Every structure is written in C-alpha cells, then in structure tokens.
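What follows is one chain in structure tokens, specifically the form predicted alone.
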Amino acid sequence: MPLTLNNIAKQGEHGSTMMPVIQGVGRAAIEIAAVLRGAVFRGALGGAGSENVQGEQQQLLDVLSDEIFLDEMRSTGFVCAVGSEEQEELLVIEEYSHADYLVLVDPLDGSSNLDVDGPVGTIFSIVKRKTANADRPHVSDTLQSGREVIAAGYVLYGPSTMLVCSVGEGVDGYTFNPSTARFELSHGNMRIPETGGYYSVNESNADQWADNMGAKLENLKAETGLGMRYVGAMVADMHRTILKGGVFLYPADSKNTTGKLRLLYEAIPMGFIMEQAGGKSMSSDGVAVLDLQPEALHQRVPVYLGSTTKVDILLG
C-alpha cells in the first residue's frame, strides 16, 4: 500500500507529534485547493478590497485561505496559535490555548497569479512555544530562530496538489490522490541536485539590488551557464529548484531595503526545507537564514536558497 501522512509518525524524534497537525495542513490543503478550483465559478477570483499589514492588496482568495488554514489548525486540538502573513497580530486559538505548539503560515503564496490561472502554493512551519502552557500564547513564542523550528512544508497547488514536508529527517512530498482522497508518498527523500537546474529571480529589478548582486549573479550565469525560470510564485519556484538544482534569491533593492520576503513566514520555513534536503539557506552578510534571530512578527529579509555550489558562488 501506498504510504500516506501517516508515515511522519515513524520519522525522528518529532514526527508522532508533528503528524496531526501537518495531517490538518494536508486538510486545509485540499480544502483549498477545491476553492481554487472553483474560484471563477463563484466570483471568488480579485482584489478583497483590503489590505495586509505589509500594505499590499489582498486576493479575496488570500482571506478564504487564511481562514482555511486557521480552521484546520483549530480542529487538530494541538496548535494553540497561528501567525499568518495575513494577519497583524497573533491569532491565539482560545479552546485550545494550553496547547504546546504554534504554526506560521503563508497561506496563499504568490497570489497575484491567480487571475492568469498560475501555480500557487501554501508555506508553514511548526514551533513548540516558550510560554508556560497555563499563560495565554504571546508573539515572543513565534520568534524563534530556523534552529528551534520543529517542522516545516509547503504545497503546490498546480497541476496536482502536492505537500512537501520535513521533521528534521529529511524531505518528502506526498501527492493527493483523488481516487483515494489522501496524500500518498510520491517523492521520498528529495534531495537538491548539486549540478544542473537554473537560477530563478525577478531580474527587472536587478539594477536595484544591493550588494552588488547583479554583477555576482551575472558571475554566476558566466560560470555555470544556468538558465532562467522564473514562476514568481515562491513555492513554484523553490519545488522547481529542488527538484532540477539550481539556486532562488529574492535580494535586498532601493526600495526593499531589508529584503521583501518575510522572515517568519517564507524564509525560514524555505531555508529549514532547502537545508534538510542538502542545499544552503543564506540571507545577508553571510548569515544563513536558520541562524537569524526574529525581531518582530513581520520582518523580512533577503534570501538566496539553492545547491551549496551554487550558492556559494554567487555569494562568492
């Protein structure tokens, strides 16, 4: 038989207490991805008519998924909070505020690809909070370093829908089988290629980047002769680069002058997955992404994600 989400049980010293609640991300995943099926049938494609607390305009389907995710989180009875990228403040699960663990999420990365009907995805990680479980969670329990991360995923809603996890043993991607409604193992041990693949970024910005990274990155075109991809959905992205090789930067510009992905909720989670599957997760100064400490709930950071070759040489 087919191994289901059932096997994160049997992975490491995590895995039987990681598996409910990335069994209710597998939950919220299908839900959603049902939604986005059906979006343009329901007039649920376009703007919300609101704003994140980054300022940008959300997709009514951004708002549906975070309610989703924050459903499914709630019914597995061990998440005592959820901080989403949607939402400004930490959002305590009252019932179950006693419980140990915490999860951070993107519900719905790369969104403005929705109205051509482009891929998008979900981005998570678990943490196990630092406050005594008789007080009320508090924001300082979500700022832990990629180290402290227990678990962490995405999913790619494309042609199927695909959830991508570790326990810190590891990296798996289980597929939804329709036949079977559940996520069979489809990827096991997905490691990144150390040769091949392609760099992936918006290079219409490059002469605005900081560090001199468009003459590292045209360093590292000369060197390696990648070629470019670019999706401009994260999770399109990063599967693509692990799957084929290659390297993901998102770099610091003029206008984003401390990066524009966030910390908490697309970097961390990216680099604990990157890490696990053989690549390297670095941010500025020669920092990797795992060993920055989080200052605030929202924070962002520059991120260059790929094989170790490739990028140490554009790190150079």
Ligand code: P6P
Contents of the next structure:
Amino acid sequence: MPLTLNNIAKQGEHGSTMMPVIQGVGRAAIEIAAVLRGAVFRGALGGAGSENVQGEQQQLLDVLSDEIFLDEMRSTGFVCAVGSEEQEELLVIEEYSHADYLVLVDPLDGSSNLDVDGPVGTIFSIVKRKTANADRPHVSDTLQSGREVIAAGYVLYGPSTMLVCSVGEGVDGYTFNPSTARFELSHGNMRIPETGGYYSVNESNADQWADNMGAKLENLKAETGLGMRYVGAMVADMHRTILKGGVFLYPADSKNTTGKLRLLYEAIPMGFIMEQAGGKSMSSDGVAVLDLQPEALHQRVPVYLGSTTKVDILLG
Ligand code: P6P
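Mind pulling up the form predicted in complex with this ligand next to the form predicted alone we just looked at?
Let's see the whole complex now, leading with the same chain.
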C-alpha cells in the first residue's frame, strides 16, 4: 500500500497538525496542474494586464493560481491568513481569523516559463501566529525567521506533478498518481549529494554581480569542474540541485541590489528544505538564510543554496 500525504501525520511534533494544511496544498496543486495542462485552449496563457507588488507583469495563471491556493487554504480550517507574492497585503481568511497558522506562498513560481511550456512551481511555508487567536492576524505574524518555520515545501509542475515537503523531520517527495488521483510517496528521505551536480545561475548578470561573486563563481568552476544547468524557475532548479547536487545561486546585482528572490516565500521555504535535505542555505558569507530576521512581506535577499562543500567553496 503506497504512502500518501497522510504519512506526514506520523512525522515529529508538528506532523499531525501540518498534515491537513499540506493536504490542502496538494488539492491546490492538483487543481493548478489541471489548469496549466488546458490553459492554451482557454486563452489563459499570457499577461493579465496587471502588475504584482514587485512591479512584475502578472500572468493570467499567476492570478488564477493565487485564487485556487487561497481557496484551498480556507478549506483546511487551520489557516488564518496567507501572504502571497501576488497580493500586496496579508490576506486574512475571515471565517478562520482565529486559526493558528499562516501560510506564505509563491503560487506560480517561474510563470514566465508558461508560454514556452517550461516547468513552473508553487513554493510555501507555514508559521504559527504570534498574535493571540482572538486578535486579527497581522503582517507581523509573517515576519518570522526560517528557524521558526513549522513546515515548508514546493510543488513542481513538470512531466509529473511532485509535492516535496518537510515538517522538520527530513524531506519527502510525493508524486501525483493519475491512476489513484492522489499524491504517493516516491522520493522518501531526499538528501542532497555532496559530490557531482551542477552550478545553476543566470550568468548573463555576472558583470553586474555584487560581492565579487563573478570571481567567486569562476573559482568554483575551476575548483570543481561542475557543469551548468539553469531553467529559470527556482522550483525546477532547486529540485534538480537537491537530487543531483551542486549549488543554486541568485546574487545581488546592480538591478536587484538586495537580490531578486523573496525572503518569505522563496528563500526561507527553499532554504528550510535544503537544510532538511542535508545541504547549506546562505544569503551571504557567514549569514544563513534561516537566521535572517524578515522586515517586510516582500523583502528580497541574495541566495546560495546547495551541497555544503560547494557553497563553502563558492562563498570562500
Ligand atoms: P531570472 C522566477 O521569476 C524567479 O522568481 C525564480 O523562480 C527564478 O529562479 C528567478 O526568478 C529567475 O530570474 O532573472 O534568471 O529570469
């Protein structure tokens, strides 16, 4: 009998409370995957004609995925609010404003890949509120370091749909089985290899990188001989890095002077997963992603995530 997302309930002190929320993520993933498969026939590819809080062009599917995800978090009954890349402000779930948990989410990460039928993903993390349950959830409830994250993970919409998650007891990968219409454990106890793999970065920015990162990357390449892979969707690049080894990086540059990736719903959940998989998650030399104290919902940071030996060589 295959293990399903119910397996999460048996994991550590948080598994039993996190299982229903992660099952909600699974329901959203199944709905989003179905929408993605038929999008071209519904005229759902392309821009929504609007910008998100980051000033980035929203894809129609960004907006729809955000709505689907919010609906499924509401249906769990355990989530009081959602902080989303697609929403400037914290979204309070009125019917459950007394509930214990908040979810941070990038509902459709890498959506610029959609019109070339490339992989995209959903990234999430779950924190316990700091405000009293009788009070209204506040954005300050989201501003918790990665050390306080209760659970995190991602969904990869590729040839298959995978949900990879952790409740602090290691990392498990579940693949959606169309025959049974549920996620089933396919990659138990995922651990990043210390040898082999790739470096993964948008090298076209190299001459604009801060912190002497151009020279540091050349040194990594010379010392390790790593090949290069870059999909342009963090979920796809990170999933390959965890399975094959190596390092994924997005340094600060002259355009994104504090980095491009968002701390609360990209760097922290992916950093949590990377550390749970035995890797290293740094935001600068000597500063771990999970030790950063968030100051704003859409704050951006540099990231260097991967095999410990490779991250150490890179950052020197
Ligand atoms: P670039 C997608 O827009 C994203 O937020 C991440 O998924 C991805 O790693 C990165 O930005 C890609 O950025 O500048 O290489 O297109």
